[in-house]
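Only one chain is shown below, in structure tokens, and it's the form predicted on its own.
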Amino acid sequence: MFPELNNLLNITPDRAEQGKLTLLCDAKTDGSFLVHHFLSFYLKANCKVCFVALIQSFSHYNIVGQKLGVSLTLARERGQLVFLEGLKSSMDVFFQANEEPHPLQFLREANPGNLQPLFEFVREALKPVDNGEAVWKCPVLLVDDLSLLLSLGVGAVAVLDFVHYCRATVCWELKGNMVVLVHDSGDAKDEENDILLNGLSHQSHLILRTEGLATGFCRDVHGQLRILWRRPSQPTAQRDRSLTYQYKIQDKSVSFFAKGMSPAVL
């Protein structure tokens, strides 16, 4: 995790918050680090973690995962972490015969769009359990990245429905988290990928978009972030609270400023 952003977040792991829905958006850049960071984040927590991982393999996340501190292998043995590698469960989907529906079996759909053993799947990994294992904080469901699901052919209700179940298990019942990646593709004729993200916004406490910078590429700016806290529950005028930061990645950080307070200028 990035103590920095933590920072920016008054969060630390001794304090996580219950309920809450996070969506990180990125836009003409690379948000995938946060991604990163709460994972390890819930994993330092002692939090039961689900990540539901579309994008990248196993190996890929456990490399930038000891970079921050955590083992992704070493969380897996004990049953800290259940881990879904997309990449890899999609072949066997196409090539293994399964008696029980496999998480990603909207694959072999002709019309893509019924997640409900993808939502089964989370729900039983996130189930409370009194076997002798390890008691976890609270459980955690991490997705990377949603909009792959649209990729493949999935609508946008059918996601949000998938998002409405889990929201109702993991945040209500079980009063844990959710935080889901989605990309901003800015192109207005992608409907679809609007009302996810718009629908998402509505139900989301905590916003982290990250945009590339309107001047293009630079060395020792590498975009920005913006926070968005929301409060549903609250009056309009109370309930949005935003901060805008710019950043630069490092290889084991991420280091924020205020816009154009970047280290280089100064």
Contents of the next structure:
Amino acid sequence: MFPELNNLLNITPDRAEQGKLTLLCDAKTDGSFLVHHFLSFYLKANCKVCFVALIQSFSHYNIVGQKLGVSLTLARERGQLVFLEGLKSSMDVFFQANEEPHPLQFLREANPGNLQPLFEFVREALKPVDNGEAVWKCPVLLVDDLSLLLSLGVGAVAVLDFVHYCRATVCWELKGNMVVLVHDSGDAKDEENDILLNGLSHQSHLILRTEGLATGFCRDVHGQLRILWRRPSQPTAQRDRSLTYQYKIQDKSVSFFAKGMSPAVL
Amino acid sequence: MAAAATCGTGAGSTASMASEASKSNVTSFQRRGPRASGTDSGGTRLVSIAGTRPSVRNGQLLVSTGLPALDQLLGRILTVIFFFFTEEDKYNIYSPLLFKYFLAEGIISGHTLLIASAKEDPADILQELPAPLLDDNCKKELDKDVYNHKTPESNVKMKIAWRYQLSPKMEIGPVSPSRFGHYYDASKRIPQELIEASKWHGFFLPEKISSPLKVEPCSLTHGYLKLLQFIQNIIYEEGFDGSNPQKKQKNILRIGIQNLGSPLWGDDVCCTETCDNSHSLTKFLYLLRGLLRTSLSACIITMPTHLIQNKAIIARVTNLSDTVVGLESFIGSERETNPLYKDYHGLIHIRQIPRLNNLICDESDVKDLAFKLKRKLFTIEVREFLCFSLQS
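Could you present the same protein in the form predicted in complex with its partner chain, rather than the form predicted on its own shown above?
Then the entire complex follows, led off by the chain already shown.
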């Protein structure tokens, strides 16, 4: 996790909030560093994490995780991390017989109706253990990324339904957290993706939006991060709080600074 | 993903004859234990394979695209197991070159090739690969070309923006020819004996596809399904996925897929804006990505994205790929006669570079890149002209 980002968000592994949906969104840039941040953050916070990793392999997250001070292998072995590796199982699922259930069985279907098997996988992974002892703190669901589901034939509404069911179970029932990544297609006018993004924006408590710089590439400033705190369940007249920072990604950390205050410029 | 590219180049414009390349990294082979030089017998899995080099940064195996200049721009090196995905330029002249360089590099390095096309017989594609430049000839050729190129440049110092003048020339010469990355002579064909000595598999769609009447409806277009099965079989049978480890020396599988998405593959993504098989292409790419991720293979795909009506699909394909490079040819465009561009054949846009096993990626600082096909060599240079006009 990135200590500077924790400061900006005013959270620490000891004091993680509960029952929140965090939306990570990237536009014209790669926001995956936020996924690594939250993964390592919640593992360090001793939460039980279910990670639906569709776009990259386990070893990718593991190697970056080690730079950030967590071992995914260890977490998985002791039961703290449930990792669904989409890429590894995709071919097997696709060519498997129709009767065998699998969380990713929508890959087999020409027009997948819903993501119920995936939801049931998540629910099973995060349900409290029966022996009564609370080994881990609150459960966390992490998804990287939801836009990919649209590319695989799942409709935007089905994805929103899946998120809704997960929120009901993970955030409300189990008092856990959810972090999901969605790409913003920007000029590409991906209507389904826009529906998904807008729908999630209204449901989220916290939105972290990374954007490329409007002026183009810069070696010292990799992009801009906009943080938006929301209260979706309360109709409120007061404006949601929002802050904007610029950032630079380094080998093992990310540094944040106010706009125009990059160390390279000062 | 890097922020939007430089001034002047409309990366998303439909008028541009852009071709894009993207690669996706696939490997999950990683080093265990201390980073030794590879002679560890205790558990290290990064074996040394001809034509590859281990990355010190992220424990990946790296292969060359066949164009050392491009290797350098793509974060020094192309990591293995990538989707290398190129849009075709409108007249399909320059991106097939990238395709062929990639395959030729595979032959020279002793990798196994898998060539898939719906348009051309893979055996014919093989015959058209460029010949490698031998070391001493190579140096002579490059010196000649560099000399011819340099003379006009020195006279136009005053017209060059100071920013460009100070930035290093990107032009790469084979200063120290190594076994990683070779140079090719685009005007000559690869020697027949090299082809015969190489191992390759061809997938020519018209031969492989059976009558459409027998096909069950599936979420993938029939052509894609067949290709996927073909690739999976080769990977499994020849042990690129780690099965049969004791059988033989590990090697890389270089896959080249031509014209993916074109109607010749049975896909209508280039024909209409809202197509029935809109997910077929992206699903195929996802499954292929999964295949590549779990095997020692690198993949180059060319795609006629200028024909794809629905731009959202291009965005989705980009997200599924690891590296995306754009080739914008000047042929037939107004830029062809523009004096600023007279020395070049087109522009190169590095649209996306992967962050594999890493938070950062090796982005090149220079984004204004142009390419030209000199008599024999494909070179990439910093675009040395102003991006705003000067009153003369």
